[in-house]
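Here we start with a single chain on its own, the form predicted alone, put down as structure tokens.
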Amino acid sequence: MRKVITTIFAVFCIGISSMQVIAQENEQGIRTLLTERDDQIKELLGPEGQEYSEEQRENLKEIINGIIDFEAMAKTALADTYNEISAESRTEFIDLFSTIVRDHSMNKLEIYRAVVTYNSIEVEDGSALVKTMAELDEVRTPVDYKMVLEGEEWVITDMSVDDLWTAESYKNQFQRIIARRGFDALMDSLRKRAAQ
């Protein structure tokens, strides 16, 4: 019986170490996805004051934004109506939010040569949250990361600036305008919003 029990103890204890050490190897790669990812972005800025062709421009937005699931924040940005809504209308919507996303990602590339500090990545059953603080021109700002694991890749899925959440900032502003006009006149100001 003891003999049992030292067993299922040991495997026990193999089973937390395995766990542990996954827990660290994701940390791992998620300081190291977004280490890279800051070094591309301030790279390919340059020097401060620089004037940025079309084409550095859309590299910019690509790296800045190319690793965001943008099917998930714009499921939080619509709640309930995600599931409401026709497949087609769903596709058009993350296709607009994408777009505006993308293009306020491009507003302040200034912001983007901050120095970042990563001060905790928690990883729990397959999501992350990331609190990093940045630091430019002796400004601290609090930036935070929602992840999850799709597959082999962390994707973002929401992010703060100041303690303001992305995602969540835009529900707060779709609700308030499905509720009061509908979506299709959500639909149509997100329209507009991503042609200028």
Given for the second form:
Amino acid sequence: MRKVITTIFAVFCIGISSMQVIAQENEQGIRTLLTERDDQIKELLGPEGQEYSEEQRENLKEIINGIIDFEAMAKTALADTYNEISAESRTEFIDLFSTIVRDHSMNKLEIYRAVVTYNSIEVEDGSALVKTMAELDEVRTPVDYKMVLEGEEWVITDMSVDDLWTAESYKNQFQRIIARRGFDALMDSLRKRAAQ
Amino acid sequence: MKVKTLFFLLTLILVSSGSGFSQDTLRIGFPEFLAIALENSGQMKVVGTNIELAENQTQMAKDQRFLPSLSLRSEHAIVPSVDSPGDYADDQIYLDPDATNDWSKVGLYTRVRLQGVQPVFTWGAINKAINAAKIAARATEEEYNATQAEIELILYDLYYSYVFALEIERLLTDAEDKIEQIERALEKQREENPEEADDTDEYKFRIFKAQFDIQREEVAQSLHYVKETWNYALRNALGIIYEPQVRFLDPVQLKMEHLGFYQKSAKDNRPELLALELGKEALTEYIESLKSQNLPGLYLGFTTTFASTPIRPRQPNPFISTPENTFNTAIGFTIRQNLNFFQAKTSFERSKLEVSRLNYLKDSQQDLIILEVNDAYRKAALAEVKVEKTGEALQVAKEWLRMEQLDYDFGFGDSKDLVDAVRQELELRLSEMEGIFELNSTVAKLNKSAGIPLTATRNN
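Switch from the form predicted alone, shown above, to the form predicted in complex with the partner chain and output its structure.
In what comes next, the whole complex appears, and the chain from above leads the way.
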């Protein structure tokens, strides 16, 4: 009996320690992923005050948004309505939404020059909350990420700048528009916004 | 000549303008700022001298242990020689009844006297006086600590005032961008949809902009004032401009204890109370010293006299005094007893009254300190809640502004709401920063009131 208890205890300990090892590996993986992305963006940005060609802007846009899961983000932004619309509308919505977010990410390229400090990376059950502080020109802005493990890769499902979550903010806005003017009105305005 | 003068003037202008550019900006942390400002503080120099005086007093008391009375006296005069008509030998002149002073010959008379007293046994009067002086010196050190704590608190506020002003300046710069965005949006709206443009929005926006400009000027003035005060506190060396190393104002990471903790800490650690306690102790020891001084004391005394006048011969007869040529020495014990008992009694009474006065003073000081702690605690607790709640309100304002911006982006927005949101968010950001400054300042005051070192307040 004692042997059985000892064995269970040993297995439990091994299980705990191996979970800790996996969590640490995940933390390290996320940190490396975000740091490499940050380095790549900074390298592409080049020196301060530089003008960018269309190709450079596309490259930047790809790297900045490359690890964002727009489908998950769009799903959050649309909340319950996401399950109520047709597959076609969903596809269009995701496409428009990602275009808007992608374009928005290119509005102020200078902010990507900020020095990033990783405050914490909390990993739990295949999802992670990353808290960072970006500092540029003596202005600090908290930038946080919600991430999930998709297959073997971590992707961003929402990001917060200055304590405001992107998908959550859109969700509030979209819900109000849907409630007041309906889903079609939302899609119309999204189409207009994406075309700008 | 004119060319030379012109060349000289140009060189002078260039050198003077060059010296203006050569000023270096040095960012300093709070400990360095504190060290320099304290070193420059006239008040600290005054209390520092008090410590030196107290140490000097202790040394004086210690010096009483060894030869408290030692004197060396020399006397010099011109004296006549002696004329012995009977032609007696030099060592027998006293036998000549006709011997007289001979003023035709004069010589130098020199006498040296050495006298000293060494206490042997005084019932501990000297040691008690030394102890009293030592304790009094420690009391002076506590007074020094009290003054330092006061000045440190002022300097803490001054250092972080600079950081606070920088934060507000950056906030306003950020807000300026937002205001410009709104202005552009309003203009665009007026151009594209003049029929939808609302004059009320325009007036509201213009009022807001004017109020913002006032705020901007207020911040500029306060930053200027803080810089001037910094320069004064640091007495900037030529060519150096000091700036705070800390660039961001964060709330102190300190969990506030219950009020009783601070009250007890104040009673145990406030330097003012410690100084009064030590003062009382020093006075009690001084009274003991006075008591001992009124008991008979045993002393060792000695005296040596040597006189020489080469022109007048020394007479060996012991019955003939010849003070011009003499050498004698004496050593012996002496007992001293003060007999001014009434004066001594009055002196004891006076000292006892002083002790009572110090007791009352300590009680009253303690009452004031407890009131100070209670007030500081109330303010710190309130500031903590204020920061927390302003943070919550700011989060709501950020969400509101974000919503208005998105609405505006998507063509559903109302410029009036956007202006309101920007104003509300800016006001709350300013309030939050003010709240953080106030919290840090009140926590520093609370710690100071409880006798806790200022280092416990700093978190950056």
